[in-house]
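Below, in structure tokens: the form predicted on its own, a single chain.
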Amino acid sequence: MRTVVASLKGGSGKSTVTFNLAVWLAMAGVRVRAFDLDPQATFSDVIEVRQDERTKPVLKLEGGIDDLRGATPGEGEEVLVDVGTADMDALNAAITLADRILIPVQPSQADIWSVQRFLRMVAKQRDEMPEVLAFINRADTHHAVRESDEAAAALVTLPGLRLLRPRLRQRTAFRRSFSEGQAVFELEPRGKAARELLALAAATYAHILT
């Protein structure tokens, strides 16, 4: 399956979460083929530095969105992009060969509007609407702040998106495992963000799991 995590909104956290699931995919035993389609390059950032770390399991970069145009996906194998809207020609074309798209989303008003802007456009780009999957990244860490339970309602009215119930909150661990290149339930693995990403996980690629 070709999971494209792209957003319009800058910053939204698409690259760490792109990474994390690489992991886990490789973790889970699959055949992970992964595409850094961002100009920004985080991810291969992070990749980068898990192989000069000699982290296993290793994680390695296919090409541009030519190399993604025949990337079909065999039996155990998942194809996982990184995408934004620094080179838009690479976003659309993610856009139209991807089977499902998952985003990040903020818990603001300004990133549910993003998301209502993001859905129009994968309408206009394909005949048929892909599957696309949001969740609620950044999530408030303090119960009595209700941003996040505010974007959730908002997110579970728009039409042809699925929102995934686990969130992905706050947390400086997300930062720190990132830049030493390891997932964060390898640098913390009984950590509250390394719960909050095996859920995530498990939400995303359920039909593994089964």
Ligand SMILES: Nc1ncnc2c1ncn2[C@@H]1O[C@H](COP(=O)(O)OP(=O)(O)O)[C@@H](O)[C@H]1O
Contents of the next structure:
Amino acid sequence: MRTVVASLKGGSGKSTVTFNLAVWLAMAGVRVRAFDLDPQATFSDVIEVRQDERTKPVLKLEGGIDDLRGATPGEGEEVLVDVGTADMDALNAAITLADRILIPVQPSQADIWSVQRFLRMVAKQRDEMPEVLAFINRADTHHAVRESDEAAAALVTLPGLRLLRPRLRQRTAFRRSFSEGQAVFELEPRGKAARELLALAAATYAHILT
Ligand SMILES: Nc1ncnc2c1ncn2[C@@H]1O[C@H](COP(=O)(O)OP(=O)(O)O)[C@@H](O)[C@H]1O
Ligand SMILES: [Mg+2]
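Could the form predicted together with the named molecule be shown next, to go alongside the form predicted on its own?
Below: every chain and molecule of the assembly, starting with the one above.
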């Protein structure tokens, strides 16, 4: 399956979740075909750190849009794409090729509006809508703060979108994941970030677990 991690918002967590899911898939024995179509190249940078540190399993990146066009995932393979708005041609191409789109959403009104705009963009470009999944990223760790619940409540009302219930909270482990080139469940296997990421991976890739 071709999963495109995308959003109109920068800093929503696309590269963080793409990288962590890529490591998780590799550990699950899946052949990961990873693409970084964002000129900011954060996903490429973190993979480079991982390669420099010789951390196993090894992740490798494939090329650009043309390679993605030819990348039909076979049995035991998953295509994972990180793309933002810095290259709109790449974003449009990825939307066209996606079997499904995964959107990280920060719990704010601006982010909800941006998801609505993104859904309209996808609908305009596709005759048939791909599956569009969203999840809350950087949820507040204080239970008194209801912003994440309110954002989740708004997301479930959006037609054409399926909200994945597992949330990633605002945690330093996700930032360390970048600097060390390791997934949060490699850095702190028993940590809260690991638990959240694994729940998200299970919800996103239920089809490879059964
Ligand atoms: N759940 C989280 N908790 C803490 N920091 C996060 C979280 N998700 C992302 N970040 C940090 O936010 C910044 C932007 O994330 P990134 O994945 O690069 O977003 P995008 O790829 O959408 O631009 C990075 O510094 C990243 O480490
Ligand atoms: Mg990014």
